[in-house]
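Given next, in structure tokens, is a single chain: the form predicted on its own.
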Amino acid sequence: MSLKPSISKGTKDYLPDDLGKRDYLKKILRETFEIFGFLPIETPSFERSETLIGKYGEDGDRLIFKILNSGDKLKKADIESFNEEDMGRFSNSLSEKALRYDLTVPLARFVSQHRNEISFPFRRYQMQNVWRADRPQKGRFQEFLQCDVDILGNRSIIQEVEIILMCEHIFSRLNLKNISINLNHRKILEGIAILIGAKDKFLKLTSSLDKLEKIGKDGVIKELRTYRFSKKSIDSLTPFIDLKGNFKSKIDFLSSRLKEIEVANEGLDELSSIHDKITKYKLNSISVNFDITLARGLDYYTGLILEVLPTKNEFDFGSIAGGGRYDNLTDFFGLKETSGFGISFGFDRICLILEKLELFPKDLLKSSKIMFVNFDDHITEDCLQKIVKLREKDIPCEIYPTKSKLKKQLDYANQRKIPFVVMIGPDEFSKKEFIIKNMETGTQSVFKTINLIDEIMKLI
């Protein structure tokens, strides 16, 4: 019985095409990152579930993917939890390894593992695949690509400057405008719950306004009440979702809304510093915005935060980027006072709006450049000695591999888009002459098999 051909959902096979254009970003990211001084490394696609499970808080843990246990080890299942229906302990028990949700916990973990290997302030990008249990969607999927740069060991911030002028420099090569860096920070939200009355239900808090983009103002509101806010504390929070204007105006209206809060003061200067040194850099591919919603749902992350979307709303997608400070992620692994701050791009979502924008060079893919006709045999012995010449000078060709009717063979070079084809037929081998067709225009010439290779280097 032949089974049907399909993959699992949220998942993607890629063509020649597509890995062209991935090929081409990740040489555009490589290049940056490079640029910029990270160097990279790469780590297990699969972790301890201990190094996972507890870092992302309970949206986050719910999308770690777990790998079953096998053989013995399943004898450690927790049975007891599942008699009492605790399911949470007894799938824990059924699992000590999980795909990796994201490339920053492990980022932590191998710090705090090499410290004694590595410089710091360590400046390190990753460009690999991350899974999460998440319903597929447009832009959504649940294995695909990230490509992280962090700076580790270091507090200053200027690494959060460096991050938003290289998005600038990405987007310019990409030849993307329009768009949006919206910027928080996390101890401004932290005075906002002190303010409202909430700071026992901070990630509460930051986990729903991380939502506000999907399920709007009225879901935000109604998800907080699941959570037992007051009606007080919602009232209050309010004036801060509805917040307008410019950068200044918002900073003005926060400073004094939370002028005795010291936590609130701290990132509003930390904020308004990092905005200031970033104006004096002429940015054309990006703006730079305060959005006093952005949370970003993740536990970790301690201070500045980022996300990169564009601003035009033609795309069915959010972010296509997004990161933070984070100040505390090393101490699980025993690696203290190591403050990070990194940047993750979405490489799937920002493959799908240049392919939508038409910001893909074309003839990306390294396909044969020649194509030789298989006549016969003998000829065809004959077209591979010249082949392994070509190659030695670097020109990708190929030979049809069996004796086909011309027009099957000439159909395939137009299928690969092969530009220029070698016809080499009894009549041409014995003048010791050879034909090329170009494939675009349809024209031939003739010429001496000597020049084979002089003939061809002009063409390519």
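Since this is a predicted model, take the numbers as computed values, not measurements. Basically, rigid core = biggest C-alpha set you can superpose within 1.5 Å across the two forms. Positions refer to the first chain, counted from 1. What changes on going to the form predicted together with a further copy of the same chain:
After superposing the rigid core, the C-alpha of Ile234 moves by 2 Å or more between these two forms. In the core-superposed comparison between these two forms, the C-alpha atom of Asp59 has shifted by at least 2 angstroms. For Glu168, a C-alpha deviation below 2 angstroms is recorded between these two forms after rigid-core alignment.
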Contents of the next structure:
Number of protein chains: 2
Amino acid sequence: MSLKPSISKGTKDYLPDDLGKRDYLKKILRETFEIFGFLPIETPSFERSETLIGKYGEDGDRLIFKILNSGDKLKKADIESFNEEDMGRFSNSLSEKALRYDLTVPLARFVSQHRNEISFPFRRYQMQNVWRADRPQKGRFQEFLQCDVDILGNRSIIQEVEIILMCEHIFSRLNLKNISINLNHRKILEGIAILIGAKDKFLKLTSSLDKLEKIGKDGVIKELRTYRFSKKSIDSLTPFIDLKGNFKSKIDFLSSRLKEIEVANEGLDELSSIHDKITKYKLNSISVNFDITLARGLDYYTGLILEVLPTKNEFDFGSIAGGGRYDNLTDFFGLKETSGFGISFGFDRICLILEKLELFPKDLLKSSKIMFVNFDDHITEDCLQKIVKLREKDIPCEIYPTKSKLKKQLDYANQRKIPFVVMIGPDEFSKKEFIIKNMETGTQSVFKTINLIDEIMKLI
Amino acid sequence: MSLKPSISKGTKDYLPDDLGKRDYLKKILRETFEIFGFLPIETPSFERSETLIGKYGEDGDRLIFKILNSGDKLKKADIESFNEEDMGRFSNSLSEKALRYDLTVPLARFVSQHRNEISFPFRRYQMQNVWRADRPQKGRFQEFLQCDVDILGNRSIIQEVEIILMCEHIFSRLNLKNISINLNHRKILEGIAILIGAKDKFLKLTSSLDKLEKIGKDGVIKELRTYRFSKKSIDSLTPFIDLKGNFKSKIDFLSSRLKEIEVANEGLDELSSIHDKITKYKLNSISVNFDITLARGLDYYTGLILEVLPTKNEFDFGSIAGGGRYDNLTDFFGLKETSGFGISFGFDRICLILEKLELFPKDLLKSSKIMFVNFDDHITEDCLQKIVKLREKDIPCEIYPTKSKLKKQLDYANQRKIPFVVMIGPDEFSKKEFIIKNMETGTQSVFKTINLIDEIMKLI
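Structure of the form predicted together with a further copy of the same chain (previous: the form predicted on its own):
Okay, now the whole complex, with that chain kicking things off.
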């Protein structure tokens, strides 16, 4: 009895065509990261559970894939907790390690662990898969590639400026125009929370504000009411939700409203200074905006918060990159005062956009450039000798492995998108000639075998 | 309280230096695979358990990492089996998916599932991590990269010849000489089993023979005795264990001894024909040998078996690549008659050899080529403008983010192995000049700022 072949839901196979495109995007990201002075690191796919659990909030923790203990360790299963229906404890007793949920916590662990082997400021990029036990949705997978760039060990806002310039560089190379980079600052949000008298409900405030796009102003207000924000709080918040205008005018409005609140002023100064620096560059692909509702849900940001998305969002998803400044991420692991700034690119979403806008170059598939037709064992041996020579010249080529019918062999070349086919039948062989067939046009040309390498080099 | 940062045992962090080397090897493998007409695929890190379990023998199955069910599914835990100490059943009730153990079974699943989207013969390569719950040892990790190349859907021995030629191509490009490729054939081993009257104990015979190198002839004989091989069987096996000589003489010896046994003749014909074809090529890095004891433990091989190892094995490990012909691997998934031949390269072991023999090129680290010293906010803005221009010309560069002491900034450049440092102090800035310092020689030169891009382009 045979098994119906299928994959686990929320995962995906990549065929050669897909990988041609993904490699193109990977290459551009990797090259840009390196041009900006970032170096690669890689961390293990699974980490000790205590490294990951408790860093992503309750919702995040639930989505971490745990690895089941094996052997004798499985005997330590806490059956009592199962009987008490305490599934959290039961599950912890069955597992000691878990799959990477993002690249940020592993980075914090890495930097703390290798602090004496690396030099600060530490500029690193990392392109590795992460896993989340999310309910699978269209375009959302349980395994996906994250591409993160971070600088740790320095507070200068040059980092923020550089990362924004890097976005311009990447999207220009991808020919992707109309990309919005929305900025906000944690300290401005804190200032607003203080002003409206809701300092103790800061996280509830920001998580509601973050949903403005999705649930609208009324939705936000309704949610704040359920969180027991006072009418007065909500009324004083309204002008901030309604805030319109360009970057400068928003800064001016906030500066006047929040002028008494020191933390807000710090945030406004920094944000305005970053914006001033950025405006000195000619930006073709990105525009930089100030979005006072942006919070990005993550509690560990302490300064600038940033989100990247297509301006005309005809795609069914939000941001294609996001990041921010964090001051205390390595504290967990005993490394203090290591402020960092980073951005994470959503690889799959960028792929989807390039696909939809037809921005992938043609011919990304690295198929053989030449296929030799297989006519006869004797001739085949001779062809293989020539193939070896072509390969020494880095020309991808192959021979059809069996003497199948010509049509079948040519069909294979077609399906594989091989542009040229070399035919040496017994006739050609005796005349020391060969035929090259252009698979796109169908035209055939005859040459002397002695010139085979040269003629093929001319074609490719 | 902070957590001591550490990783799960059997896993490894890769620092930028490591990755420079690994990328070099990956690139050579990838390019060679493509020159030989292979296309990449990728499969998910985890598969449904039923896809993997039962394909690797009992020992293999035990080493598969299982992923713990979460949410409501965890409530289906089979506590009865725990109480009965049936840990296999208990563990199966807790998990529905498992991490990839190799790339071969996922390939069989992939080819069966996508049979209508791909063209046969299907030439694919795959470079992805696999995970095994092995006891961690020196140079042996629970997560490691496998690089597999397979051709499915064709029985021609051109595949075997091509894969061997591909090994020559790879090891030549790596400047790695003295590589042995040991061949054997499943059908010859079957013939021997028939001849010595041990056809029903075939797997025990081959697994013992496979240990000859490790436990010696006496060890093999002792083991066969414990498996209740008769004295007569063992006596008739001895000449095969003692077999010496070159490829041709071994074939001749076996042909005379096994001439009555049809299956053996098929194997000998095929092996000898593959060898004949190979000898027509000039081989610089590899030598091809016949090792009658080679079995590679895997039951799914049906034809040629192949193992690659350094001839002077001064390394603490065996093969650096291995593979074989398999006829029925996709049968599990309902795809019949899809014979394949493949090889798997042990990436980490090849890395270790290149490291030990100092065969990695220098300068694999892709650090910035230029670092601008940070003197003053005003000058820094000007430097950043120049950096943007350099980056547009694909020159990796960066600016030190803060006005730290010059020594600290130069130390950073040194640690990062950045070859050139640009210095524009207030003096230089007013004179419209800049200094380039060669970090290796320590020499400094002064140029006009207007020529900055050109002067730097000349250096790099």
